[in-house]
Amino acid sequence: MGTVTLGGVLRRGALAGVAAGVAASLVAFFVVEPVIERALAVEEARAAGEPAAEELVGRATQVVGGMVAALAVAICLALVLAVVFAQVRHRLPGRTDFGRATLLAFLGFVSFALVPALKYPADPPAVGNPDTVGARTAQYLSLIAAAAAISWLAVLVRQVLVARGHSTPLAATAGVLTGVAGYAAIMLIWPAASGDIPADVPAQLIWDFRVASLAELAAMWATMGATLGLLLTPRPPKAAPRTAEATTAA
């Protein structure tokens, strides 16, 4: 990466981003998307009798915005994962770009995606309350912050071993385990979820969503790392053509 500018950067990471959102909008569609379709049909059957509301969006637009909106999302994560790799590149272990944008990445996904789905699990339509929206992202956006300073307190840690000469396998087990603990530290510590799980949603649907919704953000991170590694891989130069004199000397 010595030669690419930081508007270099950006570039592949926009790339990252649009590689991240299609895979990650592939997921939602084929994989969320029929699970959303069951929490439907039980919200659907819990209205029975109820007068009928009007529709202000159809189905097939809110599909459509989800998809577009995964898409988004993963650009802007994905230049924001650019910035920070521009800026940590050398604090990150590994010896190749690749090894490191996949390294970010799947920090990312720890932080953003998998330890505030294992503290506040994702849920399908038909469950929630609504008048506690306000106090569950606030728990949620804080345990992700907290979560992103885990990892980055986790990657320090393994570099002063190292800068004191500490061997490599040590310094990085010592930053896997400071991960770990402070994992759960903050998963201790965070409220837990609040509401109850409404009688009517089978406790398969609830954990169908949740896997899914997971699946979906591991195909965003890992798309998006996995890109933008390889597209700050250097190009292996070309081999010479081989001249005329030195094919007939051969």
Given for the second form:
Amino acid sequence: MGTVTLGGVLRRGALAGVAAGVAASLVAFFVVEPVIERALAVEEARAAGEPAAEELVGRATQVVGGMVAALAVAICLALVLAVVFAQVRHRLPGRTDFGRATLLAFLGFVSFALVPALKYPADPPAVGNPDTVGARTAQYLSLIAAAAAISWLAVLVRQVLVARGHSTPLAATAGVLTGVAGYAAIMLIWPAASGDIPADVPAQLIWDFRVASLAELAAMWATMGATLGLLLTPRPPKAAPRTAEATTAA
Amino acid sequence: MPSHVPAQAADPAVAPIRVPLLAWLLAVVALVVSYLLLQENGLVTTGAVAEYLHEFTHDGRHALGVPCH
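Since the structure above is the form predicted on its own, I would like to see how the form predicted together with the partner chain looks, so please show that one next.
Whole complex next, starting from this chain.
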């Protein structure tokens, strides 16, 4: 395996971000948007009889905007993933950079998407009280910070146990248990979700939206991790001279 | 490969990569941009541009599970 430089990781991270953004925006268009349309129908039924409010941004623009936002956020998160990967690569388990990159992206998905989605699940437009948005944002962001800290602790526990000579399975199990117990603890400690769901929004619609939202986030993180991992994987040498070179280099 | 060998000794190719402060600044900028795109509800920016950005990314923030009004 050749040397991996910070610049190389960042370039691959940016590419992984583009791939993840495209994957997420495709899921947004085909899976999330149909559910948003159903939610907007509820909102329209609510406003029936009232004079129509003038919209700042049209629906078609919002659909495009949602996809652009997914792409931009995926690129930003992939750059963060790349910097963190460069910093902690030697602490992560796994024999290959593919294994290490996908594990780190999985931890990113758990910390930035899964734990917040379980504690404060996504709601479609037409749901959400403007008065509580500040408090909900603070709870959501602080939960993400805490979940990221738990993920870091889980990696550290495994690494310390391995360094002390414990077996790999024991160290891995301890790391996983640290993560699961830690995520559970912070979800118990953090305040409950606001419960601002109006009575006229069907439960099925809320459920469908939450599954669709999680699908978009999963597509984003899975594509990000797999792409970064694949781009970090060295190509097997083909020509004989290159094989000799690789052997002497190793 | 024996499993009791410490991880770092097992794979000498995995040397730490030096990550300068500048790289972390890049990561922070990326997080701030994400925040502006997804979270901003008038805390940092105000006015017509902020409102437009909010409405433009509205579907996106709901889809990505971010709290919104």
